[in-house]
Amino acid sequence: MKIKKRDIALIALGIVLVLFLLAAPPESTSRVPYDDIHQEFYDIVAAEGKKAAEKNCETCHNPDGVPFPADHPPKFRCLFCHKMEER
């Protein structure tokens, strides 16, 4: 059985991909706390999905309440980065 260049390239690509994923930094965004304040968001996510829950985040997370850090990315997809706690 002869190994083709294509097979070697595919194996090399797989090794590079695995090494890249292993070198990824640890998760750095905070999770949505599972507490009395955020309980309604867990209920909305369960019933209607993440996009429905995200519409209410800026009720508290705004310049007058809990401000965003200066380098915070766009605020319309909160639950894309901030994961829900496991129950």
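Each form is matched to the other, and the largest set of C-alpha atoms that superpose within 1.5 Å is called the rigid core. This structure is a prediction, so every number in the text was calculated from the model and none was measured. Residue numbers count along the first chain shown, from 1. What changes on going to the form predicted in complex with ligand HEC:
Superposition on the rigid core between the two forms places the CA atom of Val66 less than 2 Å from its counterpart.
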The other form holds:
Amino acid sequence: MKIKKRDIALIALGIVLVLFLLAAPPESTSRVPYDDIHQEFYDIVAAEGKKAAEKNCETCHNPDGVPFPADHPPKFRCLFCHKMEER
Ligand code: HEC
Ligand code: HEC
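Please give the corresponding structure for the form predicted in complex with ligand HEC, as opposed to the form predicted alone shown earlier.
The next block holds the full complex; its first chain is the one shown before.
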């Protein structure tokens, strides 16, 4: 079997991903549901990245909408802690 450049790139990407997940906060943090509400953010993340998607979270996730748990940590970067579902 001949190893192609693309394969090496994929393996490297995989390693980076695993390291990133290991370094991230506890796995138990709930993921962003892949449902009708949140599906569009999966597209935004894919197209424009996490920062672009996160701008929209607090239109619903605020004290008058979908409230946060009382002990919620500082929430400036939602997607740093709340991972997207694997697809
Ligand atoms: C249109 C309103 C709306 C927007 C915008 C929105 N959410 Fe939600 N979110 C909800 C509602 C309603 C629920 C509870 C029902 C559900 O699980 O879908 C929820 C639930 C969640 C949950 C909890 C899932 C669980 O396991 O209980 C997380 C985490 C979450 N959202 C993250 C996000 C993030 C991150 C963003 C921005 C990328 C976002 N949401 C944008 C309405 C919204
Ligand atoms: C520093 C890490 C961190 C950041 C940043 C963060 N969260 Fe959380 N969030 C948590 C933890 C920890 C919990 C409590 C455990 C759980 O339910 O996942 C939580 C809980 C939640 C819940 C309730 C989940 C449930 O199962 O009921 C929602 C909704 C939520 N966060 C949305 C958001 C949104 C929207 C943002 C961005 C505005 C955000 N979070 C930013 C760590 C974070």
